[in-house]
Structures are given as C-alpha cells and as structure tokens.
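Presented below, as structure tokens, is a lone chain in the form predicted alone.
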Amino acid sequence: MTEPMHGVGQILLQNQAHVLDAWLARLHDTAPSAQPASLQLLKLELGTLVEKLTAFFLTGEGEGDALKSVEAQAAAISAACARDGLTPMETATLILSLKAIAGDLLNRESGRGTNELDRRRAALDAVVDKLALVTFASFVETREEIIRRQGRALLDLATPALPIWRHIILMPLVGIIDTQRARQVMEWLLEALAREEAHIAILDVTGVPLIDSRVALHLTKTVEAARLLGSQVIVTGISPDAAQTLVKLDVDLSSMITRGTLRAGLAEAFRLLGQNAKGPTETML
C-alpha cells in the first residue's frame, strides 16, 4: 500500500460525514431532474460509496476486491440513476463533484503546494477518474437496457394473438414490419395456434402502412409455417394501394388466403370451420 493512498484513506475516514454532507448539498445542483424519493435513495447510496471508498484507500491497491467494490457501488448508483430518469450529464457530474468536494479536503488537511499533496490528489482523482469510466458504461448498459424492454412491451402490444372463437385467433398487425418483427410475428402465431389448439389464424394487416415484397414474402412463410401445424392463415385488410403494388411487383400470393376486410375474413374462417357466421353467443364455449 502507498503512503499517498493510505493519507487519503485516513482523511476521508475522519471526514466522511463531512465528504457525504457537502456531496449532499450538490445534489440538488448536480441531479436538478430527480425525484425527491429518487433523492432520498440516492443519499443512502453515495453514503455507501463513500464508506467503500474509505475503506479502498485503507486497505485495497490496484485491482484488489476493495476497488472491485467501490466499482460495483458506482455502477450501482449509476444504473439507479439511469432508471430514475436522470441524464448522462447530471450523473457524470455527481461522480465527478466528489473530486473537487475531496480535493478541498485534501488541501486542508495536507497543506498546499506540497509534494505530499500533489501526490494524494493524483491518487484520488485516478480512482475518481475510473469511477467515472465505470458509471458512464454502467449508464449505458441500463439505458440499453430500458430500452430493449420497452421495444418488447411495444411489439407485444402491436401483436398480439387474440383467441376470438374456437379453433380461431386473431393477430392484427400495426406499425412497420420489417425481418426482426417479421420472425417474431411468425413465431408468436405458431406458439398461439399451439396453445389455443387453433385452426385457423386471421392476420389483420389494415395497420400495416406498407406491404411490399418483402413483407409479402414474410407472409408467405408464416402460411407455410402454420400450414405445418395443420392450420390455416386468413390474411385481411390489404389495401386497394398495396394490391395495385404486390401486382406490379408480381408477388405470388396463390397459396394465401386474402379477404378485403376483418368482417370477411372471419365468415371465411367460419366457413372453413363448417360453422356459421350469425353470432359469437350461438357458438363459443
């Protein structure tokens, strides 16, 4: 262990009320955007950090678990403060306040313009420094991760198997569709047919705002692959615009039953259920 690290450790520890006190009465400056629970959290966690960082400075060096500590409490905070709405920029600064807040501190305790202090200051702000690095890719990983989230919360919503009749599901389709969405259309509607027992799919595609070749041919497998399953898919609600258009590309859609719209779709289905169209109440379980 270093004299220099193990002199910052020393400080911090006999003013660590005074680092978390003065950290503290930055927050409102550093975090203007969160919350007062998200504040009131965040006081017990930069607590913590600070008593982990105490405790590096005493007794870790390098890449010791002391740091590996401080380093998971800092992309804790992070992370925490990701969720609770706060930007990139107000998280950088709360991290990087507690150099200037421990520099002062250093300057006070150490003396100015000595050697001594110049070499504490440089110990505090390379561990600060790396803190920063740790909180910015921690940030980063949990936006990303809000954000695949949300992307599944909205493709569930804008796909969703609907059970309408025995032996019937229905998928309307709304917003683009493109391959990603395409496999995860195909694959929710076999696990639908599977579960439901169904034999017969309408997909809906008056939402879809563009139906070309590729989403054709998407299509296409889907028919194919409930086919397998001893099934049938009804596709509805193609356009007049993107008929004339799947024409003019000349799209094979032989193998795909089409209706104009939802209400012929379903007396389609019916028909090929051999039951009839007059009601729900007549025929559900």
Given for the second form:
Amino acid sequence: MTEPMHGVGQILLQNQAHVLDAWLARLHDTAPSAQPASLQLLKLELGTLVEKLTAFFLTGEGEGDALKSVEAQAAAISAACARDGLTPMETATLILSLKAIAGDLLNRESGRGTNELDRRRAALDAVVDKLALVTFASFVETREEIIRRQGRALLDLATPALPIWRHIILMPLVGIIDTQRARQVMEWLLEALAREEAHIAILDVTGVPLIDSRVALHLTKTVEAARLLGSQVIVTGISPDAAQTLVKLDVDLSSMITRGTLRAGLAEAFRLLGQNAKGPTETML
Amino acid sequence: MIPEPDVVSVRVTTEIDVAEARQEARKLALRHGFGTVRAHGLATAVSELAMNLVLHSARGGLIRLTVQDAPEAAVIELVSEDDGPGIPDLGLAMEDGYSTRGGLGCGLPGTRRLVDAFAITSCVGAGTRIVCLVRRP
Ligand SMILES: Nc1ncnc2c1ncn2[C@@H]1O[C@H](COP(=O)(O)OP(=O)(O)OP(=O)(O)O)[C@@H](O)[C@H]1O
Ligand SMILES: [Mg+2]
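Based on the form predicted alone presented above, generate the structure block for the form predicted in complex with the partner chain.
Full complex below, order starting with the chain above.
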C-alpha cells in the first residue's frame, strides 16, 4: 500500500523544480485571466504546494496531517485565485493540470507498462482529484464571503442617519427594503435618535421603489419603537402611485405621520418642535 | 392573427427573488402600455404573492405573468403557484388583518382589491394556486 505512494514521493522529490517549471509554463493556457501582478505570488504558492505534496507522498499514509496540509495549501491557492478574478474553471484546470505534468514524469521515471506505473498514477490521480474538489469548495466559499462582505458594505452605505437640525434626524432610504435592511433601519434609527437626543426622525422613502404590506409592517414597527423612546417619526416621499396602491391594500398607516414631500415633512417637524426649536420658518428652507 | 403572448416567470424562494419578480412585472406592464399606477399596482400584487411564497411555503413557488396584448385592450394574467402546506381556511385567509406569521394580514385581501379578477384555490398538504387578471385600459 505504501509503495506506490512512496515511489511517487521519491520521483517528485527528485524533480520538484521540473514539475514546478512545467506547471508554470502552462499557466498562460490554464489561467489566461491571471494578472501579471498576482502571477509572482501564485508561483510561490504553487511551489509550496509541490513541496507539501511531495512530503505527503513520502509519508506513505493516505490520510493524516500531511494530507490536511496539502489540502489547506490548495484551498489557499484557490481563495487567492477567486480574489484575483480567475474563473472557477481556470482554477480547477490549474490544479488538474498537475495530473498531466506529474503523470508524464511518472511515465518517464517508472518505465512504461508496468503495474507499478499504474498504481503510482492511480495514487497521484486520487490525490489531485481530491485537491480539485477542495479547490472548488474553497473557491465558492471565498466568492460567497466576498458577496456577503459587499452586501454588508452596501447596507452600511444605504442607511445614513443625518442630524439635520437640533432634535431632528433624517434617514433617507434608498433601494429595496428586505427584512434584513428593515431590521437595520430600525436599529440605526433608534441608535441615532438616542445619540443625537433627537425628538423627531424623518424617514424619507422617495428612493424605495415599492411599499407592500411587509415594508408597511416594518415602517409601523419602527414608528412604534421610536415612540417608546419618546420620539416621533415622520414618513415622507410616498409617491402618488404608491399612495393609491396603499389605499387599496388598506394597510393601516394611521399610527404614523406622513407627508408627501421631504419639504412638507420638515415643516411638520418644525411645527411639532414648536417654540422649543429656534428653527427657520418655511420660507427659509 | 393572435399575437404571441409575452410571458415572464420567476422561481421564488428568497426575498431577492421577490424583488426580481416585481421588477419584471412592472417592466412587463409598462412595455404593454399600462399606466404607471396600474403597473405599480401589479408590481405590488406580485410582491405580495411572491412574499407569501417565501414566508408561507417551505420550498417557495413560481410566479408567472402572461400578457395577451391587442390594440384595443390587453390583459395580464398573474399566476402564483406552490406545493407548500396549503391554506386550511380560505375565508379566514382572505380577511383583512388575518396573519399566521405576525404580518399585517393585508397581503391576500389587498391583492384582490388591486386586481380586476382574483381566484384562489388551495389544498392542505398539496399547495396553493392564485390567478389574477389586470386589464388595460
Ligand atoms: N402561498 C401560501 N401558502 C400557504 N399559506 C399561505 C400562502 N399565502 C398566504 N397564506 C396564509 O394566508 C395568511 C394570510 O396571507 P396574507 O398575505 O394576507 O397575510 P400575511 O402574509 O400573513 O401578512 P402580510 O401579507 O400582510 O405581510 C397567511 O398568514 C398564511 O397563513
Ligand atoms: Mg402576505
């Protein structure tokens, strides 16, 4: 059982430089979209992989830490490829091309047609196939992580709470309000109300494409939560189209103050603040 | 000659699919000369039915929009179909304010008011099918 692995290990050990060179020589074909800037790093990473692979075969054990170490290295390479914008196809091809390169080497060093050769090639193929799978899983994981991070970044961007006047904050909502966004809007609004010691929050929904019963529910909950903090919420920017639709849906928005435009909302805010706010009259806006 | 129907279908399992379905619905309506209020109403109906697929049907479902467009009149058929748990009491589900999941409970009754024709069939354990028509002019 250990012999074919050990044999592969010996051959790799004596030919590490050759394997790496042959691998790199194919890079242009296997991964055409690799950027020159990232090539240098990729070369180092592939060199490490060849070393670890050699060490793994030399241990002669099918499982264990040596294999884990090889897999970890393959996963790292794959993650780097994902970040550099290589396609999953390119990344898998890159790993799988090791089969052909090392296979050629085994053919040459083992002598053709022997049982020994077959067993060695089988041992090699099994490991490289496994690495390709690891690579693929890692690639997908990295891409998903990138998407999650971008999503979070977008969320942060999309929900600023602006202190626009003493005791008044403005939160312009732009884009789709899904459950996650809605939760965040509520959280940030309440935080901002407390932080700015604001009495009034203006939620402007001009940039929200559609208000259905779910969005209405989230708005209602936000208004209620703000009320518990002693603050009032004015919702502005409901479009005429949306207003007609909301009437048909018959959602109950009576708990909140609504105004058609941000301007009217601001005027209402100043009115509510009354004499306390040394705010401007509407003509000054 | 009967014109080819314009068909859009969206598989709905998550909230992102809901957004896509209603965008498609609005584009479809505007493309066939429906006014912005009607387009908005249709998009909202789609949003309600699609969101119900996400919330109330374990494996989501399918939203399909078909337009029959003729110069003097056009009609959009909206079909929502799922193989979810079904609705045991349709009368109750169509009531304003009835919700089994803490919603406002105006999705189904509201949708009925938004469209020109509304039909719902549901079978417990087998799924729910809703067909709506929206007409132009
Ligand atoms: N596709 C479906 N499959 C199973 N049950 C459904 C489906 N659609 C609606 N229901 C049931 O009918 C009830 C009423 O639906 P409706 O859309 O009117 O309200 P909601 O979804 O609970 O809240 P809202 O739509 O106001 O956010 C739901 O609470 C749910 O129990
Ligand atoms: Mg609903």
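So that the term is clear: the rigid core is the largest set of C-alpha atoms that superpose within 1.5 Å between two forms. Model, not experiment: these values are computed from the prediction. Residue numbers count along the first chain shown, from 1.
Core-superposed comparison between these two forms: CA of Arg83 displaced by less than 2 Å.
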